[in-house]
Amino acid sequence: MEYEAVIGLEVHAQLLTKSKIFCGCPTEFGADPNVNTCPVCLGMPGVLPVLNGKVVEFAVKTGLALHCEIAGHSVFARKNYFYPDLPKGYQISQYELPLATGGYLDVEVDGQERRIGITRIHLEEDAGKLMHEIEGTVTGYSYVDFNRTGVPLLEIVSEPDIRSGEEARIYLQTLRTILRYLDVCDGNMEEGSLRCDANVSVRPRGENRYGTRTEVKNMNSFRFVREALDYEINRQINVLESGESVAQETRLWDTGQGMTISMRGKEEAHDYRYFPDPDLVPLKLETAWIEIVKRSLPELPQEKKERFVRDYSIPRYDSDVLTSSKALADYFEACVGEFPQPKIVSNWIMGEVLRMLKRDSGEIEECPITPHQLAELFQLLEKGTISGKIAKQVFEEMYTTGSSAGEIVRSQGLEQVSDETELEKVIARIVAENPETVAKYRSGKTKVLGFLVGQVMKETKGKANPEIVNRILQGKLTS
C-alpha cells in the first residue's frame, strides 16, 4: 500500500525584546544562572504581570507578514501543568482566542510552489531550563536556571499541509528568514531561540481521514528536522504494515542513534485545564494601530527576490542566495551601489565571500571586508591594474588583514604587467624554450595555447595581463 505523510509544525520563536513579556527582567542569552529574575517571573505570591507592548507589536508584525487575520480581541490563559522549570505551576499563554489566525506561507519544493496554511499565532511566556548531571551510569543532581522564564515566545502553528521531512525543512527555513527580516527573532536554533515540534501521522494515499499522530520534539537544526520526520514517517509505515496500531505519544529525536524514542503519552488540551488568566485583561487592538504596524513592515524576502531579478537582471538562483538574509541582501546592494555591475558582484559574493565565511562559520555581518572595500577591488580589476588571479589573492589578504585592495596591491607590487615590450621579451623566451609545444600548435592542436599562457603567467608570477599575453602569443605562433 502507498502511504502519504501528514505533518503540522509548531514553531516557538523567542522574540528579540530587551525585557521579558510580563516583567522588566533582561532577556540576554548566556548570563549566569538565575540572575535575570525577579518576583514576577519567579511566580512569587502577590505579584502581578504587566504586558510588554513591544511583544505585541512584534507578534502583529509576524501575523501580518504571514497573511494572518489580526484579532482585535484576544485573551491570555493559564496553561496548568507541573514541571520543575515552571515556577508558577502554570504557563501564561493564549488558547481559545489567539492573537492571529488563518494565514499562510508559500514555499518552493522541487521547483513547485506549495502553500502551507497557518492555523494560529499566539503569545506565551517561555519556561526555565533544566540541566541534568550524569555520573557514570547514575543520574546525579538536576539544576534549574530560571533566566529564560518569562522570555516572550510566539507560537506559530501550521495546518497539517506538509508532506515530507524535506518540505518541513524548507517551511521552517523560509519562516526563519521572514522572522529575521522582521527583526523579531534571531532564529538561532542552537541557542533555542527558534524551536520546532512536529505532529506526524501517515495514511493510505487518497484517504481523507487522518491517521494517529505522534509529536516529535528535540529537533534543533534544519537537518535534524528533515531526518527526524523522515525516520518517524517510515517507522509509522512499518508499524501499520506489520498489522499494529500507531500509539499517540510524544517522541524525542535521538541524534546519536538517528531515531525517535518514546518519551510519554501525548497530552490533550483538556489535560492542561486552560482558563482565562484573571490577572491579565483581554488584549484589545485598534484597527488604526494595526495599520500603522502594517505600514512599518520591511520589504520581505519574496518581494526582494523578485525585485533583484527584475532590477539587477541576475538569475533567480543568485537572487535566492543573496536574499537568504536581509544583511546579505543589504551587503550586495551596497556593493552594487559603488560598482554597478550586479552579476560580477553576485558571483564574487556567492563565491569568494560566502566561501570564506563558511570556512570560519561566520555570518555576513562579521565579514571583515566592507562593501566599499570589495567595490574598490572590482574597480582595480576592471581598470586592468590587477588580473583575475591576483584579485583572488588580494581578496584573501583583505579578508585576513582588513587592509584595502589598493594598499595590498601597492605594498606587494602586484600591479598587472601590461607593458607589451616587456611581455614580448618573456613570450619570446617561452616560445624558444618550448619548440615541441609550438610545433603542436602550428599543426592544429590549438589547445596547447593554454599551456604556453600558463608558462608566461608563471614567469611573471601571475601579474601578466592575460588578454595581451594571448594576443601576442597567437601572433607569434601564426607568423
Contents of the next structure:
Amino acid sequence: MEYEAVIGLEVHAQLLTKSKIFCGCPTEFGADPNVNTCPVCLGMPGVLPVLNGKVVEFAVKTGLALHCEIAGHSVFARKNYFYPDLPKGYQISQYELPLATGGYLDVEVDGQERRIGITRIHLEEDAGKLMHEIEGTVTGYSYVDFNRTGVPLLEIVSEPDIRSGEEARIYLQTLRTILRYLDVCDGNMEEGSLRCDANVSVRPRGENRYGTRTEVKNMNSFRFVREALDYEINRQINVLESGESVAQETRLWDTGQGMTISMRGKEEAHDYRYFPDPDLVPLKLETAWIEIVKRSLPELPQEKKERFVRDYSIPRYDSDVLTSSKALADYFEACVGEFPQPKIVSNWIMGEVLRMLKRDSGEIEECPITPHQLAELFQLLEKGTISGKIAKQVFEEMYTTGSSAGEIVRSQGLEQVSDETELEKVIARIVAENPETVAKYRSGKTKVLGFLVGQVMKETKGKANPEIVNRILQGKLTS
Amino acid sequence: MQLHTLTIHEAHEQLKKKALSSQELTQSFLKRIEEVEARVKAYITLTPEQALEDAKEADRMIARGEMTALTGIPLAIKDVICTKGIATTCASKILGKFVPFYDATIYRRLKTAGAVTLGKANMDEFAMGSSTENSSFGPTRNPWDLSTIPGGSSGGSAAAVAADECIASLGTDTGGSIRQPASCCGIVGLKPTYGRVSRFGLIAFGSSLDQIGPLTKDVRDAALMMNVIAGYDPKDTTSVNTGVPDYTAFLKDDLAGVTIGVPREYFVAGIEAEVDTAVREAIEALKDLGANAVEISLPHTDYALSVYYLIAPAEASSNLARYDGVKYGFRSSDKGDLLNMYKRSRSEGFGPEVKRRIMLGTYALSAGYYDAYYKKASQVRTLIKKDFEKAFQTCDVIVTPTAPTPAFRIGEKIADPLQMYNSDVFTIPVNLAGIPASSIPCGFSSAGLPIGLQIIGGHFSEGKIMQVAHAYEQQTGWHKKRPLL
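Can you give me the structure for the form predicted in complex with the partner chain, which would complement the form predicted alone we have just seen?
Expanding to the full complex; the earlier chain stays at the top.
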C-alpha cells in the first residue's frame, strides 16, 4: 500500500528582546546561573507579571509576515504543571484566544511552491534549566538556573500540511529566514533559540481521515528534523504494515542511535488545566497600531528574491543565495550601489566571499571586508589596474589584513603592466630564450602559445596584462 | 488620656502639635500589646524594634515638616502582605521561615508615608476562612468575647484594632475577609474596588478577587488610609490608572439626595433576627439623615456562593502551586524522589482547608470539567456583575447585613465547611462584581457582640460609601463602643 505522511510543526522561537516577557531582567545568554533573575521571574510569593510591549511588537511582526490575522483581543492563560524549572508551578502562555491565527508560509520543495498553513501564533514564557551535574560531576543534587525563566517565546503552530521530512526541514528553514529578516529571533537551533516539535501520522494515500499521531521532540538541527521525521514516518508505516496500530505517544529523537524512542504514552499525558491568567488583563491591540507595525515590516525574503531577479537581472539561483539572509542581501546591494555590475558582484560574493566565510565558519556580519572596500577592488579590476588573477590574491590579503585594495596593490606593486615598451622587452627575451618552442609554433603547433604567455607572466610575477601579452607575442611569432 | 484608644486623625493632631511623639505613641501600643496580646493573639510576628525605629524616623519626618496623615501612626499588617526583611507566613507552615526580599507596593507606600509597623497580623491560612481558626499559629480571639471568633480571614487585623493593639491595620478581602471580621469586631472595614489598590506583594489567593483594604476605628481613618494606599501601580497591570480623590472630602453629615437600595434577596431565612433588626433600624437611621430608600433586586444572589467556591479555589489551586518545597519555605524531611518530595511537602505544609480548596479548584479546572464548572461559574459571575450594574441605575449605594450572624464560638463551625462558607454569603457577591463595600458597626446582639452593616457602591465609589458610612457613624456613635479587656 502507498502511504502519505501528515506532519504539523510546533516551533518555539526565542524572541530577541533585551528584557524578559514579564519583568525587566536581561535575556542575555551565558550569564552565571541565577544572575538574571528577580522576584517576578523567580515566582516569589505575591509578585505579578507585567507584559513587555516589545515582545508584543515582535509577535505581531511575525504574525503579519506569516499572513496571519492579528487578534484585537487575546488572552494569557496559565498552563499548570509541576516541575522544578517552573518556579510558579504554571507557565504563562496563551490558549483559547491566541495573538494571531490563520496564516500561511509558502515554501519551495523540488522547484514546486507549496503553501503550508499557520494555525496560530501565541506568546509564552520560557522555563528555567535543570543541571544534574556541576562541571561534569554528579553530586547527588540537581541545580536550577532560572536565567532563562521568563525569556519570551513565540510558538508558531502549522497546519498538518507537511508531507515529508525534507518538506519539514525546508518549512523550518524558510521560517527561520523570515524570523531573522524580522530581527525577532536569531534562529540558532543548537543553542535552542529555535526549537521544533512535530506531530506525525501516516495514512493510506487518498484517505481523508488522519491516522493516530505521535509527537516527536528533541530535534535540534535542521538535519535532525529531516532524519527524525523520515525515520518516524517509516516506523509508523512498518507498524501499520505489520498489522499493528500506532500508539499515541510522545517520542524523542535519539541522535546517537538515529531513531525515535518512546518517552511517554497517552495515559501519562498531562492535564494542564488551562485557564485565563487573572493577573494579566486581556491584551487589546488597536487596528491603527497594527497598521503601524505592518508598515514597519522590512522587505521579506520572498519579495526580495523576486526583486533581485527583476532589478539586477541575476539568475534565480544567485537571488536565492543572496537573499538567504538579510545581511547578505544588504551586503550585495551595498556593493552594487558602488559598482553597478550585479552579476560580477554576485559571482564574487557567492564565490570568494562566501568561500572565505565558510572556511572561518563566519557570517556575513563578521566579514572583514566592507562592501565599499570590495567595490574598490572591482573598480581596480575594471580599470585594468590589476588582473583577475591578482585580484583574487588581493582579495585574500584584504580579508586577512582588513587593508583596502588600493593600499595592497600600491604597497606590493601589483599594478598590472600594460606598458607595451616594457612588455616588448620581456617578450623579446622570452622569445630569444625559447627558440625550440618558437619553432614549434611557427610550424603550426599554435597550442604552445600558452606556454610562452605563461613564461611572460612568470617573469612579470603575474602582473602583465594578458591581452597585451597575447597580442604582442602573436605579432612577434608570426612576423 | 489613653494613647492606644486614639484614632489616626486624633493621634495625627497630637503629633502635629508636638503634644505627642510617635515614639511615645508607639511605646504605649507596645505596652498595650504586652497587656492584652496573650489573650487576643492578634499577631503572628511582633516587630517592636522595627516599630521603634519607624517611630524615630517618623519623629524626624515631623521635625523636618514632612508629615503626612499616617506619619508616626502604629499599624498592624496582615501577614499575607510581603514586608522586606520581616517574616511573611500567610499563617501557613508551608512558607516556613520565608522572609521576603521585596516589599509589597502598599507596604512601601505606608513606609514612605512614615507609618510605624507593629507587626504582622494573624489570619486564616492563605486567607482561606471566616474565623481565623485556620491559622497554623492558632486562632485569634474576638476582643468582645474571647470565646468567640474575630471573623476571618483578616481576624488578626480586626482584633488588633478592636483591642487597641494598633491604631489601624491592613487586611485583605477575597470574599469578605475584611468586612466580616470588621463586623465581628465592631470596627470599620473597607474593601476597595478591584484594581483600586495594588496587589503587588500581596500573596495571592484568588487573584481576580483579592483586594487590600483598611480596618479602622472610624470612617475618617479609613479615608485617610485609602488616601495613601489607593492608586495605580505599574507593577500590577490589573490596578486601574484613574485619579485618586481626597476621600476625606466625602465625609459629610447629611445624606440629602442619596438613594439607598435595599436588596430583598439579602433579608431572607438564615439571617439571625437580631442582625435583621439592627440592619433595618440602620436603614431607618439613614432615612432620618435624608436618604431615600428603595427596594431593589439582585436576582442572581443565590448563585454567588457556588460561583465563588469554583472561581476562588480554581485560582488558588494555581496560585499555590509554587509552594512545592523546591525553592523556599517548608520541605518535608521525608523527601524520596521528586514526586514524593512534592507530595510530602505539600501534604505536611498545607492545612486542611487549604488542601480542600486546592482539590476543589484542581477539579474545577480539569479536562472534561472545565466547561461545566470554571467556565459556567465565570459566566454566572458576569450575570452577578450585571445585577449590580442594573441596581446602581436606581440607587447610589446598597445596604445589607455584613454577615448573617454575629461572631460565633471558636470551634462551632470548623468541622462543617459549608456552614462556615455561609458566613460570607452577603459579602461574596461584591468580590465577584469587583465593586467596593464597607462594613461599619450598627449595633449589638443581646450577647453583647457587634453587628455589622454593609454598604456597597458601584465601581470606584468608595467616596460615596464613606459619605454614607460617616454620616451614619456620626449620628449613631456605635463605633465609639470599645470592648473591655
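Numbering follows the first chain given and starts at 1. What you see is a predicted model, and the numbers here were worked out from it, not measured in a lab. Heads up, when I say rigid core I mean the largest set of C-alphas that superpose within 1.5 Å between the two forms.
- After superposition on the rigid core, displacement of the C-alpha of E10 between these two forms stays below 2 Å.
- Once the rigid core is overlaid between these two forms, E433 counts among the residues whose Cα shifts by 2 Å or more.
- The smaller of the two rigid parts turns by 12° against the larger between these two forms, as judged from C-alpha superpositions.
- Core-based alignment between these two forms gives a C-alpha movement of 3.1 Å at K461.
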